[in-house]
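Only one chain is given next, in structure tokens, and it is the form predicted on its own.
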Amino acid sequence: MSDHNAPELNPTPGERFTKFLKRKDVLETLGWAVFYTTGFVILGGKFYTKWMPTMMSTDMRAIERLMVIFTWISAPVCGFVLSMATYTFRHGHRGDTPPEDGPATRTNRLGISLFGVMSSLLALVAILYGLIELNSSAEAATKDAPNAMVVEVTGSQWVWSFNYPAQGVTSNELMLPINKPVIFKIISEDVNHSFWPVQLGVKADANRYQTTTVQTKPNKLGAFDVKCAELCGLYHAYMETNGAVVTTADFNNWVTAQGGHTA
């Protein structure tokens, strides 16, 4: 005979989770989250790639690779904020007299602390990354230092001007050998700029009373472009010149073509 006075038990963490995943409102959120993020994914995985400037450097291989890799972090994250819009999309309420306010986002535990954790892992998974590839950039940078050639690029309104020390060249062209690391050395004659080889995945401010060094080791021939990313004027869209990545021979030509001698 049951004992019908008997206290009720309060269900388990794991059974309320259980009764969580079957609410019907529940499963279709998370296939609406499984298709974006899976869209995501293969966005960034076979589409960015194709979209992105050629890869002329090591720096632009790694830009390239740091891109796919945050596109994947971050996709569950907005594969999870699109699925929530999207079930309110097609099932908000359309009549004339509102609803009944339905249970408060901020008192749901379960979800408030899921999206917590997996924000937090997501997010710690980016800055390790960030900080490995950070690391890996200065480890190459000081290993190819000894040899790098040194340009000293100089921004003013509106237009760039390289010099090449060892060389006795100056220029409004950037020219570079192929597989030879090169120390960019950038200052500002006037305002602000930022100096941008695009293809070369490289760009650093130019300030008037400070010098910024960067460095990169161009691996592909080829003409590039360089910009200025900064808003610096009237003419700022103007502020961009050549640049190409040519063969060693083909660049001790053109240094003895503008006067200079080969280092």
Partner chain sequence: MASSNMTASKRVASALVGTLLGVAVVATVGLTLHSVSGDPQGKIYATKSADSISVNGMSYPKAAVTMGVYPDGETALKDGSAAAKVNKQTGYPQYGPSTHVVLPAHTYITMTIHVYDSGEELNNPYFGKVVGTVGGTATFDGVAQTSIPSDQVQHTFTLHGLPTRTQDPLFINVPLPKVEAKDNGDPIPTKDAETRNAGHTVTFSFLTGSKGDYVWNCEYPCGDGTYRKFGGVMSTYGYMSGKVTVA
The other form holds:
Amino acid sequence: MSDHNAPELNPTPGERFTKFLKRKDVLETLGWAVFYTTGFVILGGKFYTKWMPTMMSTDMRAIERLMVIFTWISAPVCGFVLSMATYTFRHGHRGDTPPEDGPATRTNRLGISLFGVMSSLLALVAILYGLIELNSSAEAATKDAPNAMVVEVTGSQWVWSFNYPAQGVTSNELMLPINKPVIFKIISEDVNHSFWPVQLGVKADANRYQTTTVQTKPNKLGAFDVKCAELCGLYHAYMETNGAVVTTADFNNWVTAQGGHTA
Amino acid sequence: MTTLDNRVSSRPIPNPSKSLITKLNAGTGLVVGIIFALGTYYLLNNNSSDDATVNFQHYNRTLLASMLMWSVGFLVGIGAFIGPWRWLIGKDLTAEEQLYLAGDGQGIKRYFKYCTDHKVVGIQYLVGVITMLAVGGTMAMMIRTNLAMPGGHFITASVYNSLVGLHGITMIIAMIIVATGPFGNFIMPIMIGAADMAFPRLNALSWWVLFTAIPVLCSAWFLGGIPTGWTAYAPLSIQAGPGMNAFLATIIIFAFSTAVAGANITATVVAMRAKGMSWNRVPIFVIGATISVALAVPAFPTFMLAMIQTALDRTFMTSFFDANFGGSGWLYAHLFWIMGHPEVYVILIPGVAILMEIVPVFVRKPLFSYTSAIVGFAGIAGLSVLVWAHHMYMSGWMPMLNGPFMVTTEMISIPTGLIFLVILGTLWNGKPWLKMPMLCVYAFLWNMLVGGITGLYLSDVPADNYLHGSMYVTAHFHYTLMGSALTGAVAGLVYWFPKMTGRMFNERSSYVAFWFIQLGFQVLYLGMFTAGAEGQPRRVVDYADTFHVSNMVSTIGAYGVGIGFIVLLWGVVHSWRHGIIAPMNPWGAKTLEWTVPYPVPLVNFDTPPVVTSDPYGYGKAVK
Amino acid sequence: MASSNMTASKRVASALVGTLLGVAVVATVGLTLHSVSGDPQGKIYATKSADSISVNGMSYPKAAVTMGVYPDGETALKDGSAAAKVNKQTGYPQYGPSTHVVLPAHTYITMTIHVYDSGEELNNPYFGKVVGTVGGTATFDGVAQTSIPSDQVQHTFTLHGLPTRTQDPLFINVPLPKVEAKDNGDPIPTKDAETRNAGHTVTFSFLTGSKGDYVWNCEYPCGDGTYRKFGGVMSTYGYMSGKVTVA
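Since we've got the form predicted on its own here, give me the form predicted in complex with its partner chain too.
Whole complex next, starting from this chain.
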């Protein structure tokens, strides 16, 4: 990391930096760094937008955004690590005898300090982003809570069932009206389960005798999957059911068909 | 040096060939162990009650007691308690007997005895670990084969769930000892210039106790398997069938072994370093291994405790974790993860430390910023005890604490960064010698990068809302444990193979294995990350058709990894038998283990070494 | 490096043989596991009939399938169920003759379940409801009902699967009423036709969709002595759980 070839006796820091940048190995490494960073920014972001499922709530949208932004934050880290690895690998030594000794550099105060500051800053950005995101979703939930619909979710070994107390309906499928905040009150009849309506971007464990609560607001019509995300025994894999976000009218029709009463 | 204590007894020295010590070995251990186990079983087993609950609990008691008694019986039979027994009757082992216990001049037989020589214990651990990895790997192949196609047609759900749990626990146990077992026992004492471990008999004990856990774990298969995964969450574990007892007994036995080994390694490093080896001259592998076992010493008792409590819930109707009677599953989750998160660093740190030991040798440069390496390890170890509840973000235990746990978790990325800094700083300006161990360093850099960054997403509460319990998690921790820690251990195997076996590791097979493993690994977990991002839960025997492509890709990669490890195993066997005879120091390294010949003498060094610098004095002076 | 005490070609051959040997070992383990984890009792196939029936304006061919629920393997054996021959845990209640049911696609299935076991109470009262059958009812000894009280249940037949885009969703829950001792003084039936009638007979119909793989299990907690009575027989494949293949 240090410029060990400097011939001048007292170069200024600026001169040393320029000289450092002109080194062949530094240039090549920088090239690789740009290559990898750009690659990760483009492909890393695409990976999540391509593979993650339809976003059917603001929570899910926030999650996908977070995944992409975190990928961008970590792209320079990838660039740094992979560029140095690639350069040294390309210029490595092959053969049955050990290579010549390299420079006996044991430390580099500037390099270590810069690295420490940069990595701490990146961690700080990630932490702050996460905390702000956490706070804003909690804030939105609090605001929505008064006009939310309650759904009681019960996990039994290996089937979900749903109770709509205000509508007087029980079902094995999860029907939700669009744009209506919903509070899931989750409980287990036996072992631990984890209630996961995938496309809604929320999740909470179902515990015996401990109601867990999670809130979201579906904002896109369509079917979604309800899964169990906590190993719960023999048929854990099959502890899945259908969910759907429907229009308010369709929801009311469904409630009536199930023998319930609409508000 | 306890083994070779030259204190001369005033009484006449008995001929050890007539002593009981010489008659005992793993065979007698096996016999006594089986007698103890069967005796306990027949003594206790009478399911006479009409009440199914009473019968269930009694059967669990019987099985648990039989398993633990097997372990005790084996240790009695192999002679593990001869020393303590002698103390009890006011005597001690004679010098000759101690020499005998150290396996002096007993050839291959000593590997089947209660042998106190740390080199023998190291080889025992090595063979044990390889066996466990092979078994665990075979189970992984079964899992991936089943998941190649949707429908779960290859294996039924109960067998699959058992596979998942037993693969998990076998690999976790193997990975915990993969570096500190073989290399920590064989190499580390020589590295610090000691003649043996601080407590040689405890050293033998730690191995043979661990050994007794292996048949217990295997018995889970014949008792109906375990449905809980390796996390053994209560109350699922309370509900589980008789196979669960095997799991509980395994952990109780294993935790004991770890405690003994941890105390021993720590004491050895603290007390038995060569003259002149001040703390700033200790090889980095020794530092890593010590931090790792020191972290394990407080971590594993909580696991043991959780298992004992589960066992009590299953056998004596206590209700630590049973909410129906006032217990809480969250208590289990806490106890488990208070062990569970430090434990991943118990696995990771020695693996990384091996690679840090290797880099300076192959780049011919001093280790860059030795201080940063130590700060990195210590920082990781310190923070790792403050992050456990990030496994419980979604449990509903205390959502208010999700924020703080997110902060501590993401802070781990800072000391982890230092590890990268040390390795990259050593590489920079150097011309790495691209032998197999060095390739592993590069594989580590990539794998740890992926594992670390995906860990960042998982540590973030909003993202974890989606990712928790999905295949994404599985892929993430395989990158850190397998891609990073196991890669480090494989590098260590090839690097230290000449010192442990006297022969070079067959090079071509090491390269073939390396590329199969590492490329297969990327395909395997790229597929799994994708399945996770798409929303596939982990530990499922079957999945929706939409995940077919990513799972198929994953399985193809897994077969590549499988072939790679089989080639590596061939390389181990072949090189051990037919490999080229190794010179004393084939890599030109400067640590002390390369100054002793093969076979390493019983006391390691003819004259105790004196250390005058750290072992990284490579390189030309900087102009 | 220099060669060892083995020629290069011999070494390559040894490596190949060694690798193949390793693959063979893993494959053997796999095949063994596969063979022990299949369906030892075989499969039950629905009997197709020539009739068809119109539901909601669509015409469906008909098929029928019959199962029994027995308090233990001994009873099942008396009834001629194959299940007991294979399942060694004779103390376990079980469905028979097998728990793997194969049904034709796009068909009106009539399922008859004979029940001979006693019962207590459901963990989750939801499973006292009849769900997913044609008309939302099941016939209990000739009487059509939409649910039975959760303390009158003996077992349930609860069929479910994975929501996927290539397989039609199918969810069925039918509670089975318990056999009281007073029904005939002895809940254990024999192959003898008279005493066999002492149990209950539950009949229900449902429509299968396109081809797909589903599972079913019992939601009545009969894993005696275990947590929430869902261990033991409930968590062991092939007694109170099985597969449904729509082919």
